[in-house]
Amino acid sequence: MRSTAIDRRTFLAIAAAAGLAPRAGFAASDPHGALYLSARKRGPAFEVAVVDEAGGEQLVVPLEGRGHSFAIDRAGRQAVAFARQPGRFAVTFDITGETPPQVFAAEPDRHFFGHGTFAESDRLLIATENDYDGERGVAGVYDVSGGMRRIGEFFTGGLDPHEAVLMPDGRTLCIANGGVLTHPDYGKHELNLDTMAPTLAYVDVSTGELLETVSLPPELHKLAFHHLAVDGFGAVWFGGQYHGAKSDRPPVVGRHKRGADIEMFTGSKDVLRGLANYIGAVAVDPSGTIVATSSPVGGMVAYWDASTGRSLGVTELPDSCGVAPGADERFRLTSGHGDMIEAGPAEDSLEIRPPGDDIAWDNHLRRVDAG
């Protein structure tokens, strides 16, 4: 197999691409108000946007290839931008645009799936890896004092480890760790799908100790747990991605809480089949009550009761993952299609940014409040 190591002209190149953002000509943002990050494509160039609450931008960062998602520090003042599975670049930055992003590349034998978080009081930056030779999942720990060097690992409990959230004790991690094995010689193509196993794995932060690990039932052994979010009840809920037969309906939201079963929610059949067997991203209102699942293949994003799991509606957007806590009760979404909008349960949406003929927004939304 050909070495997937990055090189230094490759990541000479990243890092050039980084610092096309002047500081010089970073606008101030709102010190008040709620911003919104996104990595998306603009014209034939990659990059992240910084947008208020109106959606202006705030700070524009040029990325070397298409990004996915961000840790963001307690403060909201520093932000992780990751590289799209398999990637192997992330891009570090100041959300203010005080100082100049800076760029760090993976191990030579690992590859980012585009998630990670800060934790250890944002002393440690936690980024989902794939060790793809020795086929598993880690999480590679960075210190961050340390300009992000890379400082150990720990297994993640799987496979395909995808997004990690910090839970509210502060110092444990759940993983959604998806079970599909693949290499980056063979791009995303899945290896293993006869035999893959999802999980849920909780881990000690501090020490790198898998505390517990919960799976589906067979029947259901081909639904990847990729997508996570923590209600305000202290509970994880997942979006899944089926790998089966298109024909299938399974359900592909759920809900877990440590020590019990995992509990899974459908909807109607018109909210099941609109998911169309696959979920983007989840989010939580910021009453912490109220669940967004967003469906991309199926152009829809549908709302749940967290206490309950009751449906509670959809908004129909074409092409929508992007989603994260907007105001009150409701949630902002994106689309691949330049759409911003604000929606939430009740059928009327507010659009926030006309979709533009040149942004396509990439698969998530993450909002930070300021001060």
Contents of the next structure:
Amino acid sequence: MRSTAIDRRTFLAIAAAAGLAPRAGFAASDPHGALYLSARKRGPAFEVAVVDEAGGEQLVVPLEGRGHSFAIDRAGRQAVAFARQPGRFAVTFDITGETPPQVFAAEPDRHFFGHGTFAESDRLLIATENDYDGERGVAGVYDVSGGMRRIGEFFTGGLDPHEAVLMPDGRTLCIANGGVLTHPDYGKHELNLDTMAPTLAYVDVSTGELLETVSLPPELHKLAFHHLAVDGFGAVWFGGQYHGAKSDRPPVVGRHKRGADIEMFTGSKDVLRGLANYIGAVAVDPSGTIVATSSPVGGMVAYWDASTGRSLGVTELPDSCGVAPGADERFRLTSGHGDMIEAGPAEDSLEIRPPGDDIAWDNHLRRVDAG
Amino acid sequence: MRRVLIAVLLYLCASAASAGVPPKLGATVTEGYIRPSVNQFANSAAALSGALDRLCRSPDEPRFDTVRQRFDDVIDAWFRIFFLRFGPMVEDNRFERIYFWPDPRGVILRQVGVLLAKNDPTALDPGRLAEKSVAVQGLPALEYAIFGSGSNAILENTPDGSYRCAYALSVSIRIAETAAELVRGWSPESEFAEDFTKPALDNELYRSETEVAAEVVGSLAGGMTFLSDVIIAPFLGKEPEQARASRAPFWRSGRTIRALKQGVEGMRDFYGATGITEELGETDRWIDGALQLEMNNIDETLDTITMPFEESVAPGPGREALVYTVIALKSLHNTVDTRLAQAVGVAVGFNALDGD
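What does the same protein look like in the form predicted in complex with its partner chain, given that the last one was the form predicted on its own?
What follows is the whole complex; the chain from before opens it.
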């Protein structure tokens, strides 16, 4: 493992928390149930929490800065937490907490965008990264058994690669290229608003070959693709973030099937307005037939019929962002105000655990089904 | 009894949430600050075009001097409105058309350089210039044409000099046209201004004064970050060795500090025009005091930077003043984004605040 200043800072944070026992659960936990991973802010501290279905905390991993999302292996044992854009740290941890977390950093001239995935039967880790001086999006390729050694990278087919998901064939990667040019010297300030060109790209993960890229018509060139999920039919659903005028009301939810054009869905006028030109996360329920898209800006989660694109209803939850599969046709939702609920197109919603402890759940919630 | 209690609590919550939002905020700030300031920008841009037209017809030093003065007026007026980055300003890339910034890749110099080298006639027609890259039709491009190396050719009767003057004129007309679009966008007849000044439940854009207040507070916070993170920090550098005056906007014309000062004063006056001060409750008054104090401190600190600009980024009192300005702007941003937003009832959630 390389030793860098970043590594040491995170190492110290982890060491300081090493004596911390898993926190008391809110209810008796089911060892066979699903677990949920999320980055969060607790008081002034940033960390990763692993909670069980009842909301009870199973593991807390401290982070040196704000985290974003995770790559999770197929067995549901190992996960990698990525720093939020334009952060440079990543933490590999054992979801059961049996082995201590390991830290690695982005290359000196790269930063993470906060997402990644395991690939090639968990032998590789792929992370979306910014080659900011070269002004191109890249996917960093890491050797998992070699201590997350970076062994290469490939072009993602655009700028601002954000979420990347492995398609059901296990070898094609779908990458959401937001199209926004940023440079860490300028934080997240957009440097190319006038010319931004988001794409969805499909890449053969074993060769890095760009298989297909698709984009929207020119009038939607400011709709950055950032978040993705694959439905039960093998179609990719994405959520966009609009960088144009607020008075525009573009569709922000779309679906793509390989070889076809992108289809956009709006729902009713109120649903479209409630999504406030901004989708923070996308998830598909366990049946694969319902898609959920969250908007923290609008304080709303909207549900979609995966086969028709029909709007199925909404859940209003202020600052809602994290969304992950729950029971069939249900989703687990979290908010920046500390809420964790289960909800879906059927109108009732269930509180899993109340807000408290000064916890703000961060952007993404991931479900892990222990193997 | 229980129901009554809940009703009372709800009432208290509702009144607490609206405390701090001035009634008719949108109309007040539009009439009191935005319209006059946008008009001022448009007038100054038109005056600059007129001065350039006279210079290009018959170049001489006094006319060139008038152009430089009119340019100052435009920069001043622009920095008093640059932070109004919503509504008319963000439609049709107007912000970028007027002020393509930041430009870490040096796009402006590269593209303007190509136009000047080729004497590209299509750039002399403002209508066709509008179709070109936003980098070649705004204030930084204009500054390069008037103040950049080779600009003295404007006074010589050479083809390059005439081209350069005609290009500057074309850019100034583009800026004046975009400014006129801003004026129309904020005029009482515009749909946007109607929404913003009369928020109502059936509006598409603003359904309450609270939503208007969120826009107002957000634009102030965004303006402060733009000055500190996007303008000053990159040219100042973390360490003195990383300082590069040439990464500053308007360093060629020596207007950088003056632009910053106008930006801060503009935000101070804009904030003053909102009437939020009068609406803050007893316990939130300190926020207003802190904001006023910090904005005045920045203004006075910028006044102390009187040395040549290149000198001000090197170790010494100028650099110290700029470092202070960055810190104070960040602190101001925090106060606006958290304290003021809470006091006005428009605090934004953890996830919504800084999207990703």
